[in-house]
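Next up is one chain by itself, shown in structure tokens, the form predicted on its own.
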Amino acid sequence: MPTIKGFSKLSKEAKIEWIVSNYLENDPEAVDFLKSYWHEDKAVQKLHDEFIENTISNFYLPFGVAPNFLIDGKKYCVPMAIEESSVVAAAAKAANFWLERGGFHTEVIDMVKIGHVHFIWEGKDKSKLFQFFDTLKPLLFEGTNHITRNMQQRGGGILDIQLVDKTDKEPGYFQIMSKFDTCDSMGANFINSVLEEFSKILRDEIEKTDILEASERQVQVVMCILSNYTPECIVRAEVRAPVSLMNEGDSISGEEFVEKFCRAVRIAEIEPYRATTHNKGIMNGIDSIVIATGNDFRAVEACAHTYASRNGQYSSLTHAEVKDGMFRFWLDIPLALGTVGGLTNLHPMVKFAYKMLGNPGASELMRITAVVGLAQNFSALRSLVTSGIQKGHMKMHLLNILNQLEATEEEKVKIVDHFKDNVVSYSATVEIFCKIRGIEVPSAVTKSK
């Protein structure tokens, strides 16, 4: 295939004839094709152009929402951006599940977020940094304030400076780390500018001390990045209820079901194959939400699961318990949300998704994003210990398999009933489907039973 230069100065136009004429066989319907998820109002679909490079058309996700979510006694409808068939069915049932016995329970415990000067330091007597360090962290403050004053005056800023030792990690490395309050904004952008302004005053300064030898004073900054590992910054959703309430129906008594549920638990605690598919369905629940808001679900993701490894191995990211006759069951992760800048101010569905929830700042969104990923994990774990996962997941997905064998609505009716006393499978669905348009049954899947 050719190689081109140049590639994002082209019309959006031109690029898609490029890439038709070079990787799609000049085939004529891919045009039209792309052009068919194009907005029709043109300032929205410039909107979304301009939100990455070279684009060339919209990727549709299902946007959704999960009623009757009762959050520290507030009730939300919260909105779900996923494609995975059964997240949102899980979220609502959970929520209504909990809605009769008393709702969520949510903490912040805090905010703060972190950002490093990675920089080499060569010299002899680790001290001596550390004196001029002393004399330094003042001026890291004075010298960023024309950076932080507007932070500062919404009850943010920065919150301590500190200098690490990492020489006993790979020579001369140290750190100049800091720990922030960015307030309702997710805060990548100013916490990176305060950092390459450390940088700058770092290297001026220790030019011209008077605590090093003249042969150590220079520096070799590595980077200045805000980390997206946030271990102070947690929020803590949570259930709770008598054992009695927690019967499944005749089939299964409370005690027997959170006897089974604490269980089901504790070994995702305990073992880390079951702890990443565990909390795998609690980021179900959370990306969601955290996409449908415009926020960062790669950080999030990587953040949690860093949390998930910090006591030396992968382990649940939810605990249960039953204490004097009571089940609770909870999370606490680590979520760093921002209600203003980015796409929160900019794309048309985030900006509905935040009106649909009131309008939150990043502590209520941080509680309200918690609260899914903990009714993600308490719907998934209720099917594991009773009924088993693929009942209602297959059930969902159904309609996924009848849309690619291009069942009519007739068809889907007729289908959709005959699974209701039956088990769900690929191969007993396209079955089914060829019975009922009187056509054979294909070799493959007959081989496959």
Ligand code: MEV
The other form holds:
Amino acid sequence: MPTIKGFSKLSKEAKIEWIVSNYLENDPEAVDFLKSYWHEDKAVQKLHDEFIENTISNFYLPFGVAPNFLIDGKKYCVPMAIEESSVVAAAAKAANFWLERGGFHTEVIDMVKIGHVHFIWEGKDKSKLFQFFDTLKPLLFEGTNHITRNMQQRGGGILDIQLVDKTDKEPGYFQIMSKFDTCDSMGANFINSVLEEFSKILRDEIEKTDILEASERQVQVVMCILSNYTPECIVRAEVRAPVSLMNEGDSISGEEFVEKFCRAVRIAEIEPYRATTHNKGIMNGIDSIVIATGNDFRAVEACAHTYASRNGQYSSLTHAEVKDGMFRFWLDIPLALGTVGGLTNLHPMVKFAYKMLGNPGASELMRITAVVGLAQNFSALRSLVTSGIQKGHMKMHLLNILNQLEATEEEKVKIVDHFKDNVVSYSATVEIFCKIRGIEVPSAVTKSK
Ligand code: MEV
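Given the form predicted on its own, corresponding form predicted in complex with ligand MEV:
Then the entire complex follows, led off by the chain already shown.
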């Protein structure tokens, strides 16, 4: 295939033409297909085109909602953007379960963000560098005033600046480690701008200092970047109820249910194989609201998993206990979210999501998001320790299988009705589908039984 230079400078149509002629055998339908996903309102499409480079079309994800979330006494209908069929249903189910038991309780423990100037200093006496840093610190605050002024007016800014010695890990390696309050913004651009200014001030000032020997008056700045690990930007979501109220209908008593549930959580606490899947379930909920509210789900994911490993072994993000007849289940998770800046004021669906949530600030969004993660985990464990996960999961997946088989609406109604009292599986679905259509069941399906 040919290499192309200046691809990003081509018009959208020319980009598509190049792709279709080089990778899609000039299929004219491919062009129509891509265009069929363009928004009919040109202004809206232009907005999407400009989010990233080389946009040729849009990629749809379902935008669902989970109503009835009672969080700290306030009701929310939560927006969720996700492709996995059972996630929204599971969140909604947990919301309803806890609605009747006092709802969810949350606490934002802190909202501190962190960034570093990573640099190398190869001088002899480290204590002299620390002495120099004491003179540098006020200059770092002062010299970044032009960047931090607005944030300070909003109540945020730089909280602290420290010099950190990392020479035991890498020769000559030091950090300027700074803590920030970025108010309602996620703060990545703000933090990175401040850090880059820090590095300029560091280089300028070290050249001038007479605290250090002339040969020591230089640093090599390796990089200036925020950390997506934000263990001090953390929120707790929690549910609690008397054990006697934790029964699953008549099928299992509250006592038996919480015993099984707490054991499942303990297994995730001690077994990384299980912890990974357990936390993945939590992130099903968290990512879907993070995406719907235009936040950076990669940052949230990376941070959550580092936090889950903070004690040296990957472990569960949720915990459960029974004390004095009360069941308690909670999630502690670092969530660096923003409700201003980034996509939040641009993407039309994101704007809609915020309106639906009552335009929360960052700390309220942290609370809601953590709750959805906890709810998701509650629903998954509730199924896992009682009926098993597949019953509900396959019921939700049934429509995907039927769409894959290109079933008509009438066929879908009949088949969904059939599975009200039968276990869904791929082969069982194909069989009933073929029976209704009066066609032969493919041998691959009969053999797989
Ligand atoms: C599936 O997306 C998520 C679960 O596997 C989570 C879990 O096992 O706890 C159901």
